[in-house]
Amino acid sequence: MSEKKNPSNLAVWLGIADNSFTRQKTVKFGDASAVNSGRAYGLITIFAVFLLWWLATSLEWIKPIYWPSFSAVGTRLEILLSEGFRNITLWDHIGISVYRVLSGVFYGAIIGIPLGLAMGLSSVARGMFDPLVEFIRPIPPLALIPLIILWFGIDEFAKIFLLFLASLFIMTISARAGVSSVRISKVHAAYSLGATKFQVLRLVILPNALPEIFTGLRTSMGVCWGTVVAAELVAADRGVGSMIMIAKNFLQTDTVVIGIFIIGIIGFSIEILMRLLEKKLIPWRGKG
């Protein structure tokens, strides 16, 4: 009997065939590690969405809601690339939005992660900060815009501070959950081998909490991209969110659609980058 031929690398990458690891699985339903990428189905979905867009605008199915056609979006994109928007290049709009989002997530992480670790390790820290975190966390950042303008004015700091708040509590909760997920048997084993508290924190708690912290980082990125439009409402003349809001006032739906696509593409690219970093930096995730 001839040996079964292994699937091609392209089939594995597209997710229509199992790789060498998932082929060894005897039980697949319920095992998250046995789920492949499914990229082929994702490509089909994207193609179907663009086909529906083309059909709808060509046949004027959805004209009443002013959805622009392919040609209108393409023409507007050429104008934005060559002339910019309101005398500012498209790349400057994209660059300042990316800078604001990354700054908000960065500052949220450097404050939220230590705060979450402290809340997970200390009864005093949990008692002091848990009521504040749980009270402020459900408040949408958009509701804080009037106060932020009163406190910090309309400069760049106000926009980054709003994104910082959107990221801070996500990172705090993630770090606290990461500490809670550490198996106590590992902590006891470290102490039995003579480890100090600092060594337990560095060698046991932090490595085991990193998967939850990375999940918080990915979530923060998504939330901050969703908040950047609100942040750039604070008297901004640059940024993708500002471009969308100004274009909306002049009924330039093609520019609005371009801005939406830009935010989606950049957000998706950052998510893919975070996944790759997670695989590289946390290879032990999901392996106990």
Given for the second form:
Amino acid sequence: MSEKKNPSNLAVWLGIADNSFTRQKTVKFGDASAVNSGRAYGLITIFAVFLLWWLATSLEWIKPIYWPSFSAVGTRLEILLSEGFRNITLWDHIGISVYRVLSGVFYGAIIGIPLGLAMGLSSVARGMFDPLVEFIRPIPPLALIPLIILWFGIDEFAKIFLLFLASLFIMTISARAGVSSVRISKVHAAYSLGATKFQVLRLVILPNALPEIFTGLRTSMGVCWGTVVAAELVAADRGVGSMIMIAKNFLQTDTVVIGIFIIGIIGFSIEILMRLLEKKLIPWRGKG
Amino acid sequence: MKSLHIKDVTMTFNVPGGEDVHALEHVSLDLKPGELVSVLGPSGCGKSTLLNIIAGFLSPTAGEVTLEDERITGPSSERAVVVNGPSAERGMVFQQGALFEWMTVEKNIAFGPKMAGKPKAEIAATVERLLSVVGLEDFAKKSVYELSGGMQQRVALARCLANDPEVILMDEPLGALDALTREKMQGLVLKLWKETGKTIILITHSVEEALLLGERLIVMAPRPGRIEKEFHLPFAELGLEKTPREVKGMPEFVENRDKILTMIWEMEEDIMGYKEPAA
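Could you please show the structure of the form predicted together with the partner chain, as a counterpart to the form predicted alone just displayed?
To see the whole picture, the full complex is given below, headed by that same chain.
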């Protein structure tokens, strides 16, 4: 019998060779764990996209007004970084959008977490707030924009209020779910060890609900990022969303494309950052 | 030390739209201080319900449980509880553990004394003593989820001793462990009983474990849940000098085990109306 040669680490990382464990499996089709990252193919995809971009613009398959060339994007990026867009630096546009998201999530968490905990712990609170939460939850935050503009105009408060609403119900529901995920054996144990109700809440229920609450925070961040961009498209003079909307009016497609990339990169970074934080802050997640 | 009295306890659960469940009917039992009692019975015989009533998590439909003269109406640090832990097998999650996985081993053990408002130095001394009793001195700063199932149950045992309770209630404490770990832990339970002299009630569905870990063995029967028979056994005493393995090999042990097994088989056949096909 011939010995199988071990594949190189690089080949395994790229996903073009099975790792030493998967290699020994005879059943691979249908075994989800035998499907690897396929990084090599990911690189091919990225390369193909950029190649298509380069070909389409340099061979003028597509007009610059619909999609800009690399060099146009590069030049525009330099201008945006040095002069900014409409007298506001690119960093300020990004900063204001991120600030709105963080404020919205912050206020949503401050109100939503205690509300959700109360709903998970008391029939009165659940009964009182359940109809509101269940009714408002399925409404996309964007549908509230007209009403919020009517009430508060288009200043900063209106935007943060919209994001607050977007995160409020996510936070409430996740905190409520966190409370219901607490195993009764742990609560019983705490009482039998002499804990008071308040100690049970602080030392058992709260830490037990933290993983769910954190998932809520992560979801809120994502939803609020999407909402802020959309809200800025509708009514704002600063922020990444408004930047691409205004650029569109001036047919500055290169700025629009840059804006879209920035939105994607920041959304992705938020997700990665939250996952790292979660690993660091809640290492016991899923291990009870 | 206080004695525990279970007086004519009946527990009926009303199932909306269904028949009432008679989890316990006229159950009476008296425990002297320092007794080690194992409770054995097929599923549905109300043994966990009984334990929950003693712990104070459930209030009986009729009858009462008293510790010395004091009626039990809720949980208290006088009555410590140890329940089933996570399985020792990797990947299997029983999700019944009662340890606080967000705390380290020593914080778990210190929980009770801390709630009682003991001074810091005293808590530290208690934790150190209990860690050495259960053999986990080197694991004080570890998170509980880093430990194996057997070690986690050691932490649970240490934690329940930290408040120096009158009674320790164990509900299948070793149920999720593999056979080897389980046998070691049975030895530990006996050792703890000897060293602390606590009153211990241990619920199990393993006949062997019930024989080994009970000066008194209570066999319960279901529908309605009741005490069927009681045995006084020498094996727990013997287990203080011999290893669990040695005790389990004794002819008297084997004889008793077969007797009780036959009894439980017949009990299940009676109830289920089901006969094992002849071989």
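Residue numbers count along the first chain shown, from 1. In this text, the rigid core denotes the largest set of C-alpha atoms whose superposition between the two forms falls within 1.5 Å. The shown structure was predicted, so the numbers you read here are calculated from the model rather than taken from an experiment.
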Residue 181 grouped with residue 91 as one rigid part between the two forms:
yes
Looking at the two forms, how many whole degrees does the smaller rigid part turn against the larger between the two forms?
18
